[in-house]
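Single chain ahead, written as structure tokens, the form predicted on its own.
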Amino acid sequence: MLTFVIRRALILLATLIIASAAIFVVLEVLPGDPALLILGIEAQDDTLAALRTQMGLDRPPLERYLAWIAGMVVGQTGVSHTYAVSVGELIAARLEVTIPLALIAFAASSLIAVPLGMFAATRRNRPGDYGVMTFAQIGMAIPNFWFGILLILLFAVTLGWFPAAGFPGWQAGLGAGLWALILPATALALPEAAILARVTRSAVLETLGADYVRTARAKGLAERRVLWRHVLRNALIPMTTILGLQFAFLLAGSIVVENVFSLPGLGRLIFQAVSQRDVIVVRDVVMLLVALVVVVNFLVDIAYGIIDPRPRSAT
């Protein structure tokens, strides 16, 4: 197991290095002046020179790259040109919205999809199965931002049950904060729940035909116990990868949904940084998102190795 973890950790480190180099090259090395991009073509020469010095553009690219990576490792990020504060402070404030939003959406999609997938698998080629698969097809076809707009029109504008946009802040109370995240979390969760329901159905169907399931039934175990203690536990092996990828997709999908609901999260921050040409914020936030996705995939690999020993023996 230790060798398996070390190899996955080395892959994680190599992925982060390659991703950071790509981000740095695209934003700071390719033809174009980041300082000119920020200030615009009408900026004065002395102002451009001062910003280039502030951004370290007067130093060699390799030195700037190593300084950026060293700063990211110890938590020292650059200073936003737009907000005039540390990017780390901006990210920390926005993660207070994005992480709870992704976690709520992840929990909602899992709680919806796993029972539906098992329900469809146990009723294969029957009306219940067709109904779940129809839901899955619709959920996969509807973009989350469009579904979010429909939720706003129905539950916020028409019924007035939820706020249409904005976030009151956690200082307003845990209940108020969670209430403001219900609609955007639902919009994020629907496509992922549809995908996970299909994967769960396929995994459960494959497991239902296993010899140990027939043996458990032959021993007289109740069908509910067979499903939850024998079928689901073994079906979790292929589902683990999808669950890990879903959390990464939810973080990426929050960029659009947060703008639909005007949430002050990480996705809205990067959208604003792009529109305001704040290259420093874009660079650090994109690197953080990449790191979160890579780390989540690493944890999924470790969990997969714990659940199923075959990947460990193959390394």
Given for the second form:
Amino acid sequence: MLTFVIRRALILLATLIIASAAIFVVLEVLPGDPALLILGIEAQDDTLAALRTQMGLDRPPLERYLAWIAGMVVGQTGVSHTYAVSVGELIAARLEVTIPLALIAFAASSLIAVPLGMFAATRRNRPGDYGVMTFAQIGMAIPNFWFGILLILLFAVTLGWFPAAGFPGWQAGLGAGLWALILPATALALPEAAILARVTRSAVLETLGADYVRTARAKGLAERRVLWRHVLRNALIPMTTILGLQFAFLLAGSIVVENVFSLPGLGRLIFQAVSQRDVIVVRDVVMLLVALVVVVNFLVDIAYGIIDPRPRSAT
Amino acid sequence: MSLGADNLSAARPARWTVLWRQPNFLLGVALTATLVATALVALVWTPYAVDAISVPDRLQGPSAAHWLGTDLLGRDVLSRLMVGARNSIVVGVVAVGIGLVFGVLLGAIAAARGGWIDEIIMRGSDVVFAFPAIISALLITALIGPGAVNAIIAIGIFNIPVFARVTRSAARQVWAFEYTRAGLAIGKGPFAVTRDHVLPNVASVLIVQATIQFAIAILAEAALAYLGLGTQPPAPSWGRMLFEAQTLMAIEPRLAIFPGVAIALAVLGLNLLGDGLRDALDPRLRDWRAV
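Take the protein just shown as the form predicted on its own and give its structure as the form predicted together with its partner chain.
All chains and molecules follow, beginning with the one already shown.
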């Protein structure tokens, strides 16, 4: 088990290094001089040179790459030229929106999808199963941003129950903050729930045929207890992989959904930074998102290795 | 649990007969055929010129003259949806094509060679896989600006590791069969064995995956166009039409309905088609989408 963890950790480290190098190189060949972007084209040559020195742009690329990595490791990030604050502060403020949004969506999709998938599996090829699978097909086909627009149309524009866009900030109170996140989280959760329901159904179907399930039934356990105790727990093994993948899709989805609802989260930050060519912000936020995806997949691999010892030797 | 050629071909006729009785598969075929037909018709004919602005006719409801009404500039919504279908298909075909060409190549090499080459290719695909399509698109946009081609490249890059993984794992199963060893034994190189024995046997898995990636590409393109990172106005795209509709939601909610329905039907059709093909060609893969 220890060799397995060390091996996965080394792969994680290598992946992070290659990904960071890729991001750095891509933005390095970006046409345009960040110093010129800040000062404007009428800037004097000497002020331009001074700013370039201050920003470290005159140093060789490798030195700047290492400085960037070292800075991120110790939590010392660069300064955004459009916001004039450190990227670290900027990201911390935006995570206050993105993390709760992703968590609510994740919880909602799991709470809906797992019972639905189990329900469908226990009624295989009967109307209940067809109903759930139809819901799943439709849920997978509806783009999250369109679902968001439909939710705004119904619950904000027509009924007026929810705000159509924006976020009041947590200082406006926990309730007001959560209220503003309900529609975006719902939009984000639907496609995830649809995929998860299908995966749950097939994982449960697979375990329902196992010998220990027959034994549990034969010894007279209540069907409910067999399902939750014996079936679901074993079905969770293949589901961990999907839950890890879903995290990456929640992050990617939040970039789109935050823009639908004008939420001041990480997704909106990176989107605005791209339009304003704020290279430092783009670089750090992309790195953060990629690192989150890689780390979550690493944790899923480890969890998988703990729950199910078989793949330890295989990979 | 084998993927032998004889195994598949023996079972094939029976499975295909059953397939044509599956209502889900038939619906998938019908929706996909409608999508393709609409795009083909849009190549030669649309009810109105797609950019014909007619301000006096703006924001009309559905009528005999404009079946789905008109938008803010008086452009015919049906015509724009038809050209949008063409746009979605082009993006899907090219993005899946990029993924297929590079992914199958890399996956086949990884399976044929094994060892450190396999390791490097698979770890490389892990790195690319860590960049969701939206994030690659944002990086590419920061680099060379927004546009339909950049969106296609971003989605295509995202598809490469998907196909590399699927090809590798299916090809490794084929390599475990004796006929591949026999091929090597009679003096064929790994390339010839891959071409003659491995690829024909993994083709069915790739067809299923390509159908699903096509659906995902349409969703991704719509999201990118919605964000303004894909197809640029005035060219019609379903995602961009939804963005324009959102600003008019309070006055004319109808505009926010049709493009979304078009996306959902196209994706639904391809997903149902993919599910049906998977059940027929490779039942082991049921419900496991490499999303």
